[in-house]
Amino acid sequence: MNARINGVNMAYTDDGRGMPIVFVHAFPFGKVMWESQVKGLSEQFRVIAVDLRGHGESDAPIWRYTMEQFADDLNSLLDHLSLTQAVMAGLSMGGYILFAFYRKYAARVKALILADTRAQADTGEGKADRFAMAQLAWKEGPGAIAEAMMPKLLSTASLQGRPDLVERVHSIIAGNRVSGIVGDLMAMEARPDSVPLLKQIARPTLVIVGEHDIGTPPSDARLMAENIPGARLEIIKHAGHLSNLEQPEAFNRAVRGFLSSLRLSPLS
């Protein structure tokens, strides 16, 4: 499906009925990373997965991207879908976007799922790494980004023993466009520290992290879970940064268990 959102054509999937869940993907992926969640959860929930601007089947304009812009796009998508509220789920960069979304549109958040992400802003070293990666993307293309990122995305066991998964992750990254990759890097580098926001979050929240996540380790997840009032923490065994891809059944079980424990109206 496609919709004209804030001047760009945005692609999304919309499957199932019931409580709506909007899945927001990581950098530099797309809605395809949520295929196992769409398949596994759509019998019970209305599952929406979006290609952010710059990714997948959506437009990839060459211009500045920001977390607030991504949040505005998600807000307009909810308008397009006639949804007053939704459960908002984001992984890695998707989590950064949800912090921005909550700042601007908290009333539209029914519950939060923050997966393999962190609340802290980039350090000086992290900002320098973003700049270096942008130069790599510009000079050598998305395939070089895939090669550079792969060791940090999956657990050692998957990197060594699951070639099909490695190839799938590589192909998703390599299929993106340079404009979107560079735009994301600029947006992530400029994002604010969200640690002060954590205690202000007044929605049911699930924090998920792979036990072998290198990029946003369990310590980052614990910081969020300990500071968001009433948050639940789930550590996915035998998973790295892409816990939903590496252990989709465990990830879906965590989401299903969290949502079934909430007294939320089934439809919005």
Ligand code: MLT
Contents of the next structure:
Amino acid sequence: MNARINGVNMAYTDDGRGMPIVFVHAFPFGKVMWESQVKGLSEQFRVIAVDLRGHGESDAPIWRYTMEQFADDLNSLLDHLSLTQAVMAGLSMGGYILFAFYRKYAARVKALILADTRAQADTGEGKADRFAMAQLAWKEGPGAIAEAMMPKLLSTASLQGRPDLVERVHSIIAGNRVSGIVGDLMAMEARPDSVPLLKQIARPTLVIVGEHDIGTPPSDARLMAENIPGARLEIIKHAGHLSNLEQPEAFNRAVRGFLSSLRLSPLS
Ligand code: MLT
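Having seen the form predicted alone, I'd like the form predicted together with the ligand now, please.
What follows is the whole complex; the chain from before opens it.
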């Protein structure tokens, strides 16, 4: 499906009925990374997966990528779908975006799922890496970004023993456009520290992390879970950074368990 959102065409999928969950993807992926969640959760829930601007089947302009802009796009998508509230789930960059979303649109958040992400801003070294990655994308294209990122995305066991998964991850990244990749890098580099926000989050929250995540390790997940009042922490075994792709059943079980514990009534 497609909607005109804040001047760009935004693609999304919308499956199932019941409590709405909006899935927000990582850098530089797209809604396809949530296929197993769409399949596994849409029997019980209304599962919406978006291609953020710059990704997948959405437009990829060369201008205006900030965490706040991504949050505004999600807010406008909720308007388009006539949803007052939804469970908001983001992985890695998706989590960074949800912090921006919560700052601006907390009233629309029914519950939060923060997977393989972190609340801290980039360090000085991290910011320099964003610049280097943007130059790499510009000079050598998205395939080079896939090569550079791969070692940090999956557990060693999957990197060595699951060539199909490695190939799938590689092809999703390589299918991106340079404008979107560079836009994300600028947005991530400029994002504020969200650690002070954690204690103010007043929504049921599930923090998920792959036990072997080296990009946003379990220590980052613990920091979030310990500071967000009442948050629940789930560590996914045998998974690295892309825990939903690497261990989809365990990931879906964690989401189902969390949502059923909320006893939320279905929303429109
Ligand atoms: C992601 O998976 O979204 C990225 O690894 C996040 C980041 O580079 O900080």
